[in-house]
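Just the one chain here, the form predicted alone, laid out as structure tokens.
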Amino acid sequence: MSEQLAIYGGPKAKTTENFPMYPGGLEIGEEEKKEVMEVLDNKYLFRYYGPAGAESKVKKFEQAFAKKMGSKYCLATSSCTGALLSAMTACGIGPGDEVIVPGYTFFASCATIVGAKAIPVIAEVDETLTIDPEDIKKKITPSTKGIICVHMRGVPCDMDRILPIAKEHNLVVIEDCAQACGVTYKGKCVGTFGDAGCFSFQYHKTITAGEGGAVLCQDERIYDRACSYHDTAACWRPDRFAEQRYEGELFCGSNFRMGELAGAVMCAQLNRLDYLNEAMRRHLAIIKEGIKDTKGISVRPCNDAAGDAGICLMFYLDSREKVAPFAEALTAEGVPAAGVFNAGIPDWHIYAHWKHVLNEKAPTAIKCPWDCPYHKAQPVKYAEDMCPNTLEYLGRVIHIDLPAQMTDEDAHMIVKAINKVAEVLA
């Protein structure tokens, strides 16, 4: 006889505090303190000049984020949408061009092609929520100029499927790595495939800064329009005020240098992505072979599960009907969990609800970059249902965080409540 579900009244199969998703916020301690106050007592608060005889604390990450990912340059910013603009801006990507993203990510990996005065066309996901290469090559038009990557809550895309059709067609390659930091694709880090990667250090992510992003580039002079773009004024220039090196070095940008205060915590967070990466891909894998002959779920594959980032747990029911009662009976159960896509509950990770670029928004009354005398190629059309895989997967997914504060004990019991619940309602 099954025992009774929590929400009937039964008891909990999780009887353990659970941690909010801040991994690397959550550890925030000492070294981080000794970071930022060298910075204060130096009084060295600017990256680029300031009193003689203080280092960077944003150029010692860079240099160290750059080693630890294998990448030959790192731009430290102020986000991963500051990375992101920068990164498509030093690639090339401009009035006239399509770029193809995920129809599911945070709205900012699309925005950003807006903000490059790019168009963007939205493709599906595939079973690992992660863009489709077979729709990569359907949404492929003449004015396609680049493919936008995401590595999905912590998922490696298929980059041996993605890369020979960017080089085939000469596409961009940007990958972004804002809810992967850490994360490999057959023992390479992402973000060092492409052309670019970008990453996040927001509060919400593996490491943090509270705010913060990162561009990887094994290209100089990528790097050095990055640079361009991320700080207009030229202070990065050996020689700020000379005439530009190479046609194309300078142009106007804007402001998304990192401060050295978020460059100091950064350099004391970094010491910590190995053993936080370790915690939670060790709980996801708990979890996964706990569940594993779990009838009426199936759980999110992965291009390579040793490469997960192990942030979360994401598995399938056979109906978006039982996603709603499943998620409150494992939360009733100790257990937060919430389906991911409702069509009446706006989530700008979910293109569906993109409305500024379904319905062509502008800040102008001229709609740029949609009505471009430069883009030669059909109009890009959208609409809520363009992506019905994509909708259809999201439907039916069940997303759970694991925070690294979590135990071996807390994944045992996430065992117990997934499949206690799943006797009765999958």
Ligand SMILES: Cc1ncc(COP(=O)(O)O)c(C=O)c1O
The other form holds:
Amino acid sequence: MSEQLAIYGGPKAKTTENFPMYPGGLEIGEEEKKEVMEVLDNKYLFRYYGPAGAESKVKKFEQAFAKKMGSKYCLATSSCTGALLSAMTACGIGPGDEVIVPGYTFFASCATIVGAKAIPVIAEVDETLTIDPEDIKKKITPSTKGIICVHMRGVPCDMDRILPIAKEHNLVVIEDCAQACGVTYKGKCVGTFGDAGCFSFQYHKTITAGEGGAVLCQDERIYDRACSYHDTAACWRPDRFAEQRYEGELFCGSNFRMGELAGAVMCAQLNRLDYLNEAMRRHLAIIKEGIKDTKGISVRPCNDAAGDAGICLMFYLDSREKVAPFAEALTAEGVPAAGVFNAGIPDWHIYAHWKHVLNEKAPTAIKCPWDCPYHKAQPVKYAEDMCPNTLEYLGRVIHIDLPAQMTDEDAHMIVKAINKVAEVLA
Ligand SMILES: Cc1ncc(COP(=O)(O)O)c(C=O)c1O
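Other form of same protein, the form predicted in complex with the named molecule, not the form predicted alone:
Complete assembly follows, chain above in first position.
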């Protein structure tokens, strides 16, 4: 006879404290303080100049991050949004272009396409909840210029299938690694496969400075042009007073520079990345092993399980009706859980809620980029139900955060809770 569910008054399966999902944020300690105090003591708060004798923390972070990720170049930015916009511009995405983006990602991946004055084309995700390579092929038109591959919720995209498609059609590949710091695909860090890889160091992310981002790239021109765009108009090129070195180096940009205080925090946070990833991966492995034979649930497949960041567990039930009661029961067992797609709650990670794009909202009466005279393909059409597979998967999935601070014992209790609830409600 199984134990009564906590939601019906039985004992909780998990009795320990739950941590919020701020993996790097909760670790902030003496190392971060030391780095920040050096910046303040030196009065060196701007990466490009300050009192003599101090080295830039932003530059130090860029060098260390590039090395850690196995990338030739790294540009630190103030956010992943700024990184995406700088990378797209650097890669030549602009008016008249279409860019394919998955229907499950934070809205920023899509909004920055519009920011670059290109038209977003929304594609299905597959069961891994990353972009479906088959749907990429269907969405390509003569105006397609690029693909945004989002390594969503810590799972790497299927790069072995995506890269040949991009090569065949001469498309730019930008990796959105905001939720995938330290994720690998076949042993190589994500962010180093495409033309550019963009990271977020916002507070919810694995390592953080509260806000922050980075662009990785392997091509000197792309790096140069990303530097130009992120810094208003290439103000701080190697020689700020020189003429442009090649056509395309100088153009008007924005300001997405990372400040020295954020750079200092990131120098310390980077040293935490390995142990945070190791802990989260271990917990995910314990839980996956513990529920692999559980009837009625199937864990989200991964394109490379060894490289999964382990930031969360996502598993499918066989019908969407079961999701809310299952999540409620798990939460009552002491394991905070939630469904993902609910038409009534505007979650900005799901395209069906991207009203600004679905209704082609622009800040002025000219509907740029949708009315762009340079766009030569058929007009791009949007509808709330245009990616039915994506909504089907998201409607049946349950999400549980796996904070790095939890213990292996916690992971075993989560297994117990899932199995207990599944026996009754799956
Ligand atoms: C997939 C994805 N892309 C982009 C972003 C934007 O990152 P930022 O807040 O650093 O601009 C986020 C942030 O949550 C994200 O999850």
